[in-house]
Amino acid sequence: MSEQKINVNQNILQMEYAVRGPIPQRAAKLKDAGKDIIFCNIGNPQALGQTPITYYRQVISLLEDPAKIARERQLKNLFEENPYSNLHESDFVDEDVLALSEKILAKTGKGLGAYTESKGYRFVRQAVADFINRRDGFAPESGLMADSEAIFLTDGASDAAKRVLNLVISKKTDGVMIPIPQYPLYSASIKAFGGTQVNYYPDEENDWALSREALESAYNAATAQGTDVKLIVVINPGNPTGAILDEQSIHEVIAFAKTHGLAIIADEVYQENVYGGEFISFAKALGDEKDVPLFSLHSISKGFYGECGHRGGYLEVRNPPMVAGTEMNFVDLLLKQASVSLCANTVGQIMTYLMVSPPDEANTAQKQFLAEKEKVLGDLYEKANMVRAAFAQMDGVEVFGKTGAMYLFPRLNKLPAGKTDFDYCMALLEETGLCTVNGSGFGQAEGTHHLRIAFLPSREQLEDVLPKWIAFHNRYVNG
């Protein structure tokens, strides 16, 4: 290793994510030395046997090798001649994918290998146009559709959130209020562009529910300190605390953010991780309101399709303000920036597609590709109810909030004297393999302790695991 020395950004060097932080690398290297690990840290369903969606797997195949959709043909013609084959109809890929995977092809131009505009293919931001039309009844005459040309498609939502984030942090001083506890991706963004984190906390006890007098009061404290906050970020379902946000909370920020002249960036991409309750979208919330940018945020990586390793999503931009000292708006800026890229990476581009498009009544695929989207929440609720569960045998556990999103946030009201909810996480990793995260890494209220855990593991995994964990819990808060 070279022994010169290099400044660097300090942005960078003072940024901390916890998702990936000690815990995690303790777990890593238990891991190496042979010890079994369940990583409950982070919403990544495959790494734990979440099944990959077949219709999504089988389009991508085709569309990265378009040689098998004529070789899948010619299989399935030798098949139907040979009555003696032991295959059955099952075996091949359905016809209505195939023709799905022409149509693609011959929509992309030239495959997947090329680069496509920097907003992304214009028939995938088309179908994201369409799909937010659907969810949230926006039909013409409203004069509230989804604008294809305020659309782009990203490598994922955190990269949508960094451009936005990236271009609106101009000085130390700007603001950006992010509720706490928040996904470290908004703390560490916020701190490697240069800007200022301004802290709002949403109320526990109330299920999570976000209150005027509790943005007001953040907000009047920044500013006195001579911060100029810009921009507030609503995370919804939650993460880390999987709450649903209630329609009173949604309007409040609205009415708040128009109030003061704030932008806000919407991070949805747990609305379909809602498991009988309720989203509604801050789209629909806005409505004709024409005073409030508004950034949404969507990804393949959670629902139930957890395609976390495509790196695919969106970000949809409403009521872009004007650019200062320039006669451009907020979208010319973003596609300035996003042509520096050159675009996202296609295979990411082409899951979104599928996500916002799919199969329906006259496709064929239909009813395989329900009956795995139902099993894969169905599975993830049932597993969020044997966590809660659990809680209600550990000593002086306490969690708040309607189970949403991949995540549960426990409060842990009862720890040894000098102990922190950082260490006992790294006590449960070494005792009993379970990899979670520590509250005070997304942030918390002074005073609270708390840890999220993913449950994502097999049901037989946190059969194993779960009473482990309560044994560990009683003696640890208890001595």
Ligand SMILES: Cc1ncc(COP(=O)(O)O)c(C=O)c1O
The other form holds:
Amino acid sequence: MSEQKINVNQNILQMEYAVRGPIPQRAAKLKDAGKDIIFCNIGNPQALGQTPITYYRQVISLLEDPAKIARERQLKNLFEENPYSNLHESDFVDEDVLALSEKILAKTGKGLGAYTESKGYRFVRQAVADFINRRDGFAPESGLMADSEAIFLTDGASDAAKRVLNLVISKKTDGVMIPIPQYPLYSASIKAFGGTQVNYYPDEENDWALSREALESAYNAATAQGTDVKLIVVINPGNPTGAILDEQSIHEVIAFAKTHGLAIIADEVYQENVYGGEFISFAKALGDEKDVPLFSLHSISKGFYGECGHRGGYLEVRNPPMVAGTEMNFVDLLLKQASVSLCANTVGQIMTYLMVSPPDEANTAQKQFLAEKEKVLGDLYEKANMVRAAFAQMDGVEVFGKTGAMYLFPRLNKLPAGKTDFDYCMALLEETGLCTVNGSGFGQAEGTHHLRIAFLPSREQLEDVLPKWIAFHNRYVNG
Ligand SMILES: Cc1ncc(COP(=O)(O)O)c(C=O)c1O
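Mind sharing the form predicted in complex with the ligand? What's above is the form predicted alone.
Complete assembly follows, chain above in first position.
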């Protein structure tokens, strides 16, 4: 190590990200020392054994190695000529998947190794627009159709959120409203870009619904201190709460944003994780409201795909505002910003394409695809219910909201005097090997204590660890 000292950006030095904070760091140390650890601190499904969707992986591997397409066909011919071999029809990639891969390859031009347009492959952006139109029922004559030129393909939703925050925060007093509790990408990025975090508080006991009063009171308190509030972030379904926002809450946010001239970031990365509940997109709720700029985010990391490591997602802009002092609108400036990084990674872009254009009934791969999708989502819901059932046996633990996303955020009503939720999570880790995140890492209403658990481990792991957790809890809180 060099003795030289460098002054660095204090904002980066000061930012915090609890999801990979002291508790997960301690968990990693314990694991290195040979202890069995269950990492429930992060929504990283494949790290906990979730199987990737076959269809996605087949397409991606064929695109990375296009010679495999012809080889698959040759092998299948050989098999058909030698029906007595040990192979079966299902050992080969479906012809529909091969044909689709050829189609995608042709659209990419020279394959995945070349830079794309700064906004991302045009055909993928069009597929994203078609997906939004299908999802939200936007018909051609409605005037609401998504515009592929206002869609940016990004290296995950984190990248998309940071792009918008980086552009909007121009000075220290620029405020961004975020829900408390929140996913720390937002607090950390606001810090990194030098703006002001403005907390607003969803109503926990009312299933984390949003009220106009709560929004106004946060806004008024911030403006009274000289903060120029510019943006409001909404995470639906929520992280860390897992709560699914009801229609009225969404409309309250839109009306509130309109009144105060704010733009909205709608982080909708968990839109597939609603387990029978209803997801309503901000784009749909916004309808023909033209005065509220909306930045909607989606990602390949969550849902039933869980392709976190492939880093893909998109940002859709509706009603882009003009950039003060220029003739540019926000989409123009986002393009300028995107061009500096050249493009999002191509595998993530293709994963995003596959996410927004699932196989239809004419595609022979559809049956397996749907079976895998239902299995993943069904398992997640079942595991969430197992964890909920364990809470019912823990003294003073309550959990609110419908089940969504990949998390439960129970409130710990009873802790020994002087102990915090951080202490609790650390002790839980040391005793049971279960790695959760303390509620204070996401922010929480003063005087309350929580933790977040991602309900991603296998059923067997949960069956083993939940009784240990119940025993730990009841002993810990009762001194
Ligand atoms: C609410 C929310 N937004 C964004 C992200 C980041 O997603 P990505 O992997 O697409 O960057 C996460 C990851 O956990 C998240 O929970």
